[in-house]
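Read the single chain below, which is given as structure tokens and is the form predicted alone.
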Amino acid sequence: MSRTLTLLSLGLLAAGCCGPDITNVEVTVSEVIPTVATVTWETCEATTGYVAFGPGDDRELRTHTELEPATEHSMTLLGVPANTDGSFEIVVVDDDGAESPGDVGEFTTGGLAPGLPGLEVTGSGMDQYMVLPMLGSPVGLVILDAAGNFLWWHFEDRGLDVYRAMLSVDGESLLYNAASVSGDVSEDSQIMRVSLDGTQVTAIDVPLLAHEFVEHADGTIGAMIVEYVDDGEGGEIKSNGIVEIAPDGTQTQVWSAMDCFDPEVDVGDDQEYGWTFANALDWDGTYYYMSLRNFSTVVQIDPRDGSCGWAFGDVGATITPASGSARFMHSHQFEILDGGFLVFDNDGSIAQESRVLEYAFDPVAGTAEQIWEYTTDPAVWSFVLGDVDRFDNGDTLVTWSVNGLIELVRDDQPVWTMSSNFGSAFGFNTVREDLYAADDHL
């Protein structure tokens, strides 16, 4: 569903001639997203090309190329704020990479959806995209830029939990994950694709979905599972695994707790919740990395065969935070850094107040040593959720996300920040530096 904005011919074909000129051009934007434009043209000669575009006459935007040619050329354009005129120009690449720009269309981006929370931004520094699980009223996943703008949502209105959504590497929709986590685990789980523009949703189905899931590069999925295993004793154990989901819809578990972990020896915390209740994945390319958070432990996991590498922090690790070093409790999102380890540290057990923890990491020798913290003034306590991000100039960034609160810590002091109102949450923050380049979270 979508209005037709411009309509154009550029660069029309001379007589008798068939080459790379571009005509036929149309830009809609979307009914369902109206911060989403697509464009469309034809080239008589099967060419790649990209779209340039922005808001006004800024088009440092740019679209992925095409992967392949083709005569008939769609474009979805992200990235705008809404109730914004913008322009845009097709590019044409041929095959030794040189670049054609072609005549410039315009487009006007349409409002927002009602029931978005407010959000207030101060300070400066933050030049990256956020995709954010939306916690509260409304339930669902926005894309924002660091002016706090909103680019893109979608409402999640089936009674579920959004923890976790990300730009899919196919670079056509979002996925997001459809779960009960903060409760019982609902066999009716599912991890959701959803199109740039808003139009399509398909729905891949994952009985017993947790927290979080990853995408590989070849749009495998990994996915974080509860799992109930008989105890031996006519009960069962609450544990959890891995299912990796393969473009053609193969489901596989390739790991479980117990395959590392013994219930009768490694013994967390909050056994109400569940034995391991892990509450975090990541995926560098060739292993997991999974917090396992009545553990206090993050766990190495080699999905090729189900074993384990190293563990680190409390119950059932291999590598424990040398002594002075202070020791994180109900650990969320963490990143494992070149010669690091980041991690949100959620523990309130003796003061309502979570942290980020950094530690000089060496798996190889075993050895962590804590090297930084940072605490909010005053403090806060997220004490579901929170993630943490390292930039490659040393920022961090801290989202506090049962208190709708985004920071960027510089010299350990807050130099930009965000924040919601109306108690909207965030959940686990997928960062980008680029809406249309492959997904840079880890």
Given for the second form:
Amino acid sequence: MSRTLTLLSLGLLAAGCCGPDITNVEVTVSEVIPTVATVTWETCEATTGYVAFGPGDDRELRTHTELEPATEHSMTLLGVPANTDGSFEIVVVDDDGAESPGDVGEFTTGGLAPGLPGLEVTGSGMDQYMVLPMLGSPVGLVILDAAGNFLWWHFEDRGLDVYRAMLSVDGESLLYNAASVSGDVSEDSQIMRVSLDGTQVTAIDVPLLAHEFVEHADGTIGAMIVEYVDDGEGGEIKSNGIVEIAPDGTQTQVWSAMDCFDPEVDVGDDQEYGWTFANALDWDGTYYYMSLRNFSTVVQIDPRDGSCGWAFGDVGATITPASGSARFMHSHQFEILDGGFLVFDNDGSIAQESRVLEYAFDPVAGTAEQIWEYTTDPAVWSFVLGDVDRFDNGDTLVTWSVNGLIELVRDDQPVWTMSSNFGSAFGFNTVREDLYAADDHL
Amino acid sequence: MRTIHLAILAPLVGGCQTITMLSDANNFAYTGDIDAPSHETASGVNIEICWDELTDDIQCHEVDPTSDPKLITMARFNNLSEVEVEQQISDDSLDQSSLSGFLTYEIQGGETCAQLEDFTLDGTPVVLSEQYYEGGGTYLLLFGRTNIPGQNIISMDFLVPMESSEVVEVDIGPACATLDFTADLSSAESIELNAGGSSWVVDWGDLTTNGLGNPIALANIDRLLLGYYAGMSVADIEASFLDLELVATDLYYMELFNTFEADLAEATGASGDFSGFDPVDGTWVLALMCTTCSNPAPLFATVIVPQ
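Alternative state: the form predicted in complex with the partner chain, after the form predicted alone:
What follows is the entire complex, opening with the chain shown before.
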């Protein structure tokens, strides 16, 4: 009995010394990307927590909450502009969800890297972040806030281009494609992963990468590739496919354009540059949606069996625009809305002008009727790339990629614009309300 | 709530060192008026472009036409006239959104002629009649020293496709007359630094404008240049400002990254590390450069008066 009491006492004593108190707090600004800081702390008791932070004393930004209780913690702070004094507050979350804030710490971000382009922002109404590939000078990827501040950057200096960049679903890194899609595609193309603090860069070899990739909720990457198919006459057909890269690195081709289209029947434009010439890819959790540039068609793809559902547009289409509706041509990115379809139309205008088209779209009924068109003033021609996003409030974000121009359009007027100086263009635009993955994504 | 200070301390530059703050009043001013030659050609057809006579660049520096040019870019502007393009390049206000198309040609070693029909859209062949035609816009032909369009420009010429023209050959000549550059160092307040010593720290974090009076991109400053010009007055240097690196008696450089200050003691040159302003009878110039910018002018330049 006596011994039992002693053990109990020791247990109580230990519990008394070991609680959720935050100790050994340190903050380090990255030497690679000096706008990024890493906060580490310890707790005697295994806890979860997050960090609220921001410029000055404004700590409205916050990281995601740790998934697993731990005694040693680390969080990366992303979202504070360069050369800015910021503050942070570690918040411990107990099993019941109750939050216990710790002390307030301070940090100062460093300067920008040389070579980032000049950006001019006008207007208001934009409140989203953008993960943007940069083309021209420099080549790389950046994260921008609505004020045009560079929050993060990474340069790609191997002679490959970057067309799509995104935060990974786990919020721990950025992904981008290093590829070349003009002329001959590159055998050396890769999907790249860069840690938030820029210190770790890893690559997945994916030969013949095309413009686009997506990441599934489980971390699987779906990548658009070029494939060369024997035409049966001693030549090759430059076609497209989709390769999935599982989190363990296994690569599996889940779709080929040959599965759904016939090179003898489905013949689009500019065949000398390729048959289908896929140039944009989306994923809704079940289906891929791929834009085929030379078909001027967007097709729904089921990766489970390689079949195709609807195809909207021109060549190979199951749905075409209604009579009187404008037709899109050589389009790039698009967005499938609830009952609608939004597309960046590179070449559909009579003049060399790009535009955005919106259709009332019912794939079940097989109908598509144009309900909106937008062209900037003066009109620009983004002869490649181009992106469009519709926000919940009805605003439309248009990325005129080649022209280094992004517009937030409301009631047919640009209310916010961002433009780059001569020599710098944009790739596809990945828009984020928050730079940290929602906890339910983890 | 207790506040703990965990900020990374800025590197200390020495316990008793004096930091000289550079201000906009110290910065030189310049104008760079561009008047690029125009070449009328036939419209919608192949044009042979030759540059064997491109023997100097827009800064009047010597060019080897067989080895220096690496990339030819033909940029098209739908909504700008030649004068507007020249003006916007001159005052650094040209936006990418003004561009309505561009074709490039990577020069192979030794060649001095190229065919416009071989220009591509970033590697993709184009139908020339859809890209180069009368009424298609203003066409600017740029020769550059790198494979990045718009960087390290050697020359600028306009091509003007005309239905009435039968010209199918264009000769690109010396580019020295394209840029009329005027630098004003003497109106800027010089800075005084100790002639001797072991440390001369300058800080440019307070600069707000460049030599054009436009907002300065401090992040783009990636090189410091310290030059000594024996027997040259400030007026002499102004007169040969584009040759700042060619006419110097001694040159010291520092590569910069992610900083707004530097100790000149860390600058190095052909004669070794910088060790002081000796001799003091010539003129010393401090310049902050952007080596990745298309505009070759320093973002900041000022005269140092050793004390």
